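One chain comes next, on its own, written as structure tokens: the form predicted on its own.
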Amino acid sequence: MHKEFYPKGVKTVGNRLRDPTFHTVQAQENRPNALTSGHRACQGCGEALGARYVIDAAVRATEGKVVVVNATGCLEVFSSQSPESAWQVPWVHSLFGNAAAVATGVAAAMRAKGTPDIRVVAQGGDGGTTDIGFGALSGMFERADDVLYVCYDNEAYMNTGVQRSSATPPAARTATTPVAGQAPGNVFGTGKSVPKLALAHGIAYVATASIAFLHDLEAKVFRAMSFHGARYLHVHVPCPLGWGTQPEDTLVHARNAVYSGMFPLFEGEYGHVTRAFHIENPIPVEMYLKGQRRFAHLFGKDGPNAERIQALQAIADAHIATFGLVAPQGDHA
């Protein structure tokens, strides 16, 4: 069997020459492969990558004692078209908006059966989480149900035609926020931050993560599974189809979202932010926007729309200030 080897300094996910403590779950030869080959995700799908890492880490953290509840959406559709399934874990498909409620019921059933050591992970997209399922999710938080809920945020309803969700960034073009009028794209001042709302509920653990930083993502899953009670993980997963990007550039855009401050990475426990992923050298938000067709109207034939780009830069700057994302001198998170 052919294997490729890399220098020790290369931060490659599967680099087996590095110290084992720096390996991801995916770099292990006995990795769980909870989401296996045969699914129908698009090329470069950030959600498929994120879900594979999250659930494999959860399987490893629980020694295989995990049940997954999946909301309707892209992830469910491309992974489980009847009569086939790409899942190799106990997996339940719920409706678009009730994954948190179904997961609560599964956790209650495990307690009733005398098997509380079997843990529950619920997952859904931003539409099923920040919009349709938010009431059920808030109830799960308020009751402190023993569930880890994972939102894979690709910033729109990608499965049904790229409609706007409450996680769609300002100025972005979607099917319901077209490039038209004096202020094309999604309206500024709308939407909501579910990670901040989760913190406000005072639940055991809240974190944001990105597929651009897979070691960090896996570590946060392990940390989440070390808690009991309600937990929330919000994972940024670029969508080549909805964003109008090249499949091979998915990780580039994910990385630029973090380095610009547009998607801040942080952790919180019981209502308080405890840690932030530091950015050594923040990049201008313009570097993140370029290359995405959903923002192409900001860079028209008459030149960049400086006013709207600056408004987006202000959002990124506010994230950097709020979460303390710029690394202190000599600190490299």
Given for the second form:
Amino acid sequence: MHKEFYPKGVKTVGNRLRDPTFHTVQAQENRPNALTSGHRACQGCGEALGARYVIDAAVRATEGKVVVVNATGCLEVFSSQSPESAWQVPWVHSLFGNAAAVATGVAAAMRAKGTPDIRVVAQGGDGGTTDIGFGALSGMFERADDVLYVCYDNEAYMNTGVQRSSATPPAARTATTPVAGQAPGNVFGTGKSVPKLALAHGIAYVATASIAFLHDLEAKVFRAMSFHGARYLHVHVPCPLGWGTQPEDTLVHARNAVYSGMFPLFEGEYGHVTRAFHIENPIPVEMYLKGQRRFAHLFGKDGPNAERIQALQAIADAHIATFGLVAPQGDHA
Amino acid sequence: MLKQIEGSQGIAAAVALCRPDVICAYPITPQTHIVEDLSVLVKSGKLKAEYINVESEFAALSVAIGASSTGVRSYTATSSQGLLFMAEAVYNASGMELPIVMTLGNRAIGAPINIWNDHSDAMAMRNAGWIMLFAETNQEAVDLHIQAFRIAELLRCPVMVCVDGFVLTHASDRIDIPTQEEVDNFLPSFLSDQTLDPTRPLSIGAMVGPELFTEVRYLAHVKQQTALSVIPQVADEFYEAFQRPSGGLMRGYHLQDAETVVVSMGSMTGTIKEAIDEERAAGHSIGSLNIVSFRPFPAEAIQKALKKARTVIVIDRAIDPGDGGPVFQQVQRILMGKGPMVCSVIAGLGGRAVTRRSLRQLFEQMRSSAVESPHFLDLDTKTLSDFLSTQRCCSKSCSSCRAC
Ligand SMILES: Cc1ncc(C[n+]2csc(CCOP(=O)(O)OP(=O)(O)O)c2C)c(N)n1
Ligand code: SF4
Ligand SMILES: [Mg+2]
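Can I have the other form now, the form predicted together with the partner chain, not the form predicted on its own?
Everything in the complex follows now, all chains and molecules, and the chain you saw is the first one.
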């Protein structure tokens, strides 16, 4: 799939040559622009891109009948500073750790009003999802409330200045896992996979996605909206400010995370993995790590820290094995 | 219709008559019977509502916040630890101007864990921007819930109805439960002017910076002041509709000619009134002032009511350690330089009964000598002095004694 021609606008060669039904929502002139321009995200913010991709697809999938609930975090702050708002869909923000529960309330209210066709998407960062909002998220899953919850994972608490979350990868430098002492950066052997935990709840649909793979991401939003009950989408969104990357390289890093196996893309339904996004020839993790200042300490003046880079490679290899990311010859997803 | 039922059952019936669209439930004693009764009403089809069993009180109020933002009538109930667990959402609901109604079955806060009644929970949230009404009887608890939805929706402000745990929630009483028709006539259906609607997309809960935050808080202050006229107005409408006085800002008992006035909130006012009857029979000039609306605090009305008093005894069912009773602090502040002597009494903590006998002894004591303020009613001084005499120092880090 990654060898295909990526459409960047309606008039590009890629789009003219393609069957129009294969165009992404983003590639269409009349895309909803649910998160419209004028917001205050940093240049190259992966989360801003991810949120527009996801909510635009959700708007399309529901024919405009969608309400968005947002947890506190970068996305909320950069999109809604009163009296301005970049949201062109009904949108509500309450607190950091309660987006899933607020979404439950919105969905219940829609049923009470006799308009259950108006669907609810809740969204938050990795901190708001995998840490402080996890109790509310698990409750929403377990009750099978009719909510799609989307986590935009930039692998740290960015809005408060890049602190470690339970989604921060090992060795990554954050403000609370500094490059100091014996083992610089975040600790190995910690953290959790919320997509796997979501699967364990047996909910209707779980998927991981990346802003670098737009067709795949949009297809997953459409698939998610075709189910009723609790659904979960975990989107990998590089953050130039927190990762120490160039704004123009956001998609490169997002793509390398997938191609190295560090961020596995998969789907599951009712507790079982149903499909993985195949990568033909995984790139070495080192290629993904390089160019990110949060991992710069692994490539010091004395040369690369082979042992720690190998430990990160082992994580990617485990993902490749667990999810069968490298397809048998001739089999392409 | 008059029914002999438990307070909680009465409250559940009243809430159901208000036709809430979304009810969020999480168990905590002594509130639990209310949401249990509501679950039966919903499951049996008698009440058409979304009933949601949430995973925590934080979620209970958050679900209500989501539902209320979508423009439907939302209700939840809690007590004690549960109220503290949802604290962040308590402030959020008022900040977002959501007319949620919540019952607080008043209970002490641990540690030490204690399931019985006092007002510590309500007092911990007294500055959260909610309207806080205290019921004196189970009849008033029922009536206040019906009024609460009306007040909340008129003002776009959440209302907490405080009901003494066990003393009211678990007491079987004769309660007049109105008919559906009566309540429908009193409480129009909720029409929200700010909802989550794809045909009219609004952003609710946006960030506000220094350029407007003061103005937003000023409006919250004005809203509480407006409530001072809305609460009695709704109580008047209620009287008109149900022919029964209930609610309002406050209520006096033998106030006009009383030299001494006892100020209190909640169910202990009943006992205080009985003690006052006996005191009056013995020739003492004493009356009672029961505060129904603690938030907003009816400062002017209380000042006026206590104008002629010589001594004001404020009985608090909570304490700010090191300071005193929260109701006392407020009353003292508004009577400063106005004449009456104001004394603080702490009573009924963690479920200790406030008895007529103890109250009468206190009044007698206060007539004959000065009493320490705050005075702890029925304090077990024997146990305390035994304890204090064996306990040489307060902490192990103390180096001045060798006992530990
Ligand atoms: C209860 C609470 N604790 C802490 C905060 C401070 N806070 C606001 S946003 C944020 C970080 C958000 O991180 P994440 O959810 O990963 O979103 P991101 O900003 O990275 O997109 C924190 C810690 C808060 N608002 N509320
Ligand atoms: S800090 Fe990161 S997540 Fe936040 S706006 Fe900037 S790029 Fe986006
Ligand atoms: Mg984050």
